[in-house]
Amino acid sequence: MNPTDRFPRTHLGQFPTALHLAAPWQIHAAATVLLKRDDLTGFGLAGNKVRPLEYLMADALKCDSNVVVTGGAAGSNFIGACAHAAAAVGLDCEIEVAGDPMEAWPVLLLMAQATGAVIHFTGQDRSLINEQVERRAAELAAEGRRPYPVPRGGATAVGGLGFATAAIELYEQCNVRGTDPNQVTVVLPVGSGASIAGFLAGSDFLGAMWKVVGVSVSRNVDEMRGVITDLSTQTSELLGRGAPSMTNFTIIDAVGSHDQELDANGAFARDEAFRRVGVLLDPTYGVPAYEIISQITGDSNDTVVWWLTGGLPAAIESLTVMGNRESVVAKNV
């Protein structure tokens, strides 16, 4: 049984996504590497963000809510679809945007307005996101609305059912495929922890052997370590566990290892990505990925199975950001 299914669940995406070789790669990569495409969701641009607001919003509704708060910096994936979702079950929305307001939008913040949320732009650091949307809940609240505070990314243990789930999805793709889910190293880039915490649970419930390894773009990893220590026992808690075991846990530190401008390094990598796997990278969290699945296939036996969390919005405006430098343009004669 998924010990999931008896969590309310609000089903946005369409699951299971796809899991494949990434044949062109294994010209240079000694290890087998498996992508698994939660960049097609199929909710809008969520990416994978959808799987954990399929669970919050659902709660959102049981606890009988009636404005979702969220917050994050203002090119953060989760706003937008965490604005999405809440309009799709018939939830109004208000994000708390970290910074001043700037004159051009990213798109997803473009996409939350498109959806009727109302916007505010904190004036404050992205490191006090949770006390300005706590606080914008308190006085929604006090003004007769039903607030569900949603901290940054979903990390709460209810949003780390989603990436439960997902470790049961992949434990019976491995299964179908032949592949040793004992065999097997599962690369996931790490922002507010919410993801990997919740797979870990995941992996415990199934008592799965795999390596986990978290690429950490948002915090130095020892607080990410805590972060996800901590969530990941109160999602297992939920499961009616303790505790899952770190043994097989490595995070990796990215932090700040590319801006949305990419260097010369993260934009071969972004390029090599698209011409020879076929996908398309985010700077934030699709490339740092990226560089160390390249480093892991070189000395690794195990299969690797790297996990596209999407980022479409940012990665193409990051192709926008890059122009047209260097490019060749043919002239009619």
Ligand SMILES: Cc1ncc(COP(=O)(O)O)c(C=O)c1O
The other form holds:
Amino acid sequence: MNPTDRFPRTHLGQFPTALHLAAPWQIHAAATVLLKRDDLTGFGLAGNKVRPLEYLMADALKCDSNVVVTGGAAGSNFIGACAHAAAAVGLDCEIEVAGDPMEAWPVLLLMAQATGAVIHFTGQDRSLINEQVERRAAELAAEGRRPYPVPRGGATAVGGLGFATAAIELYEQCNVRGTDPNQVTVVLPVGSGASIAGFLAGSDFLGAMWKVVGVSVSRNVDEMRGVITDLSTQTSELLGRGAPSMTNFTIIDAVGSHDQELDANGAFARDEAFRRVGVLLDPTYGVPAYEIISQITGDSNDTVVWWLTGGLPAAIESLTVMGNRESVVAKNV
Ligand SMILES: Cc1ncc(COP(=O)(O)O)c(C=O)c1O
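Right, and the form predicted together with this ligand of this protein, after the form predicted alone?
Below is the entire complex, every chain and molecule, led by the chain shown above.
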């Protein structure tokens, strides 16, 4: 029995997600590159975020809550996914969005609205979101509602169970393929840290010796390492264990490496990944992870697992910028 099986889970996504060779890319890379397709989890456009949400929504139901409260930046994949998951299990949802209302809403916010979620703009910085979520949950409780507050990205011990399960899933897939898990390097983009923290807790439980590389896009290395250590310890404790080993864990600073609108290098990387591998990468998470993976695969003979986490709405929004490029504008001759 998997250690995560004893926790309630609402099945929203399609698991296991595929693990397959990045076949066309093998021409360019020394390493064997395997794609882990969490961009195709099959629940709206939630990508990797449906994993923590399966456990969080089940926990909310177990706690007899009737309204989920969460928050994030306007372009956050998590808020759209959380609104969708709450609606799917019959819970109300309120979302605290950093900053002020904008003219054109990002697709994920529109999707959240389409689920019936109540959306508030906080007028404040994203770093204050978790406090605002707690404040709103307290207000709702005072009104007699039963709120279930979820911090940014689903970064709680329970949320971490999603990627603890993912570690077990990957381990089994490696064994089926005949790939030695101890010769594998797993690369994951890191935002809130929920995914990688859960993955490290699951890896520790398994005793997996794979290398884990986190590409941090929102916090510097020291700060992020602290967040991940705390979170993974909390998830490990749920699994009946102490703090997980961090020996094989590396975190790389990619903060601010790309804006929503990619610079020339970022656009080159995005287009190269699309040509070589056939995957659409979002500017915030996908492109920085690809840049790191390109470096690793150039000089390693390990098997590299590239965790594709989704971010499709932002990936598509980033592509529209391409239409303005001279090279694709038809010329009359
Ligand atoms: C597309 C995508 N990839 C990666 C991540 C990072 O996941 P985490 O927040 O669990 O670190 C996110 C977070 O929202 C995301 O939306």
